[in-house]
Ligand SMILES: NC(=O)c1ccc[n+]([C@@H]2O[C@H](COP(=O)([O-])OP(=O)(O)OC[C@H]3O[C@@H](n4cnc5c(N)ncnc54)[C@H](OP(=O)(O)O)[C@@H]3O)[C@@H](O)[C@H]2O)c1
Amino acid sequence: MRIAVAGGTGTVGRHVVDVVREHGHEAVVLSRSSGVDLVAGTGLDEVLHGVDAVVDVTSVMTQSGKEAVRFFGAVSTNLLAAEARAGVGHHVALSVVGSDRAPVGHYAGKVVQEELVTAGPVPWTLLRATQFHEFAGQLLGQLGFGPVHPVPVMRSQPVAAREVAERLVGLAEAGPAGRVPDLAGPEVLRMTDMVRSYARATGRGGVVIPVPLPGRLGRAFRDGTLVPGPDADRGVQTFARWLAELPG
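Output the coordinates of this single chain in the form predicted together with the ligand.
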């Protein structure tokens, strides 16, 4: 198969590209650093030629709902229109568990993305996953200043990005399936503990300051809105095992 990976240079996207190649398929990477800007949407027709499936794992680092809606709206609109023109038969989208129950900030963009995909012109599969183990590092990179790491108070059931990538590639291979069971990790953890352990394991040290975020987003972080129900599939790699296996 020829599988295009939108966001193929990102945290989960890199793993998707690896798995696509390990399964003997051809991977086509769509990202700004590989010359494709999906917000502008130019030059897509040429790169989608002969593509069987597109896996969309693009993202924008923002907690502004307006910015997230603009980004995910533009990327999905441009990708789906180009896929329809190129005759791509399958669009695989990755969303976040609970985003529809807290459609604010980043999640406002995910809700718009889901609406565009499920009502769109291309047969689709939609997977929602929980925060990646890697999210601890993303938060540390985003919010840390010096040795002080403010971290939102948040309950999460994190999953390894590699396991999410394996699921996404399996879905791309299997063909359009609509909404599929959520994917979470093996255990519920506190984000503050995850970031503290990540900072220690990567030699950053410092002090984690728990920050209860205000408003609807803060409540969703704290009250388990982003933790899936019992019918979700579970990955096997724990956060501790993932940390222990990080390259030194």
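For comparison with the form predicted together with the ligand, would you give the structure of this protein in the form predicted on its own?
Coming up is the bare chain, nothing alongside it.
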């Protein structure tokens, strides 16, 4: 198969590209370095020629609902239109567990993405996953004021990005399946504990302060909205195991 990976240089995308190649397929990375601008929609027609499936794992680091909607709306619209022109037979999209129950901030963009994919012209598969193990490090790096690191009060069931990639490639190989079971990690954790553990494991100093965010998004973080139900599939790599395997 020839599988294109949108967002193939990102946290999950790098793993998707690796798994595609390990399975003996050809990986086509859709990135600006390959002449593709997904937001503008330029360069897609050329690179999608002969592609069997597209795996979309694009993301944007924002909590602005307006910016998230703009990004995911543009990327999904451009990808789906170009896939239809190129005769691509399968679009695989990665979304977030609970996004439809808390359609604000970043998750507002994911809701728009899902709507475009499910109503679009290309046969599709949609997988929702929980936050990745790497999310703890991203929070530590973004939310810091000197030695103080405020972290949202949040319940999470983090999953290994590699396991998400393996599921996505398997879905691409299997053909369009619509909405498939959610994928989460093996355990529910508090985000503040995850960030503290990440800081210790990577030799980072500072104090992690739990901060309950206001509004609908803050409630979703705290009340388990972003934690999957009992029917979700479970990964096997724990957050502690992932930390232990980080390069030294």
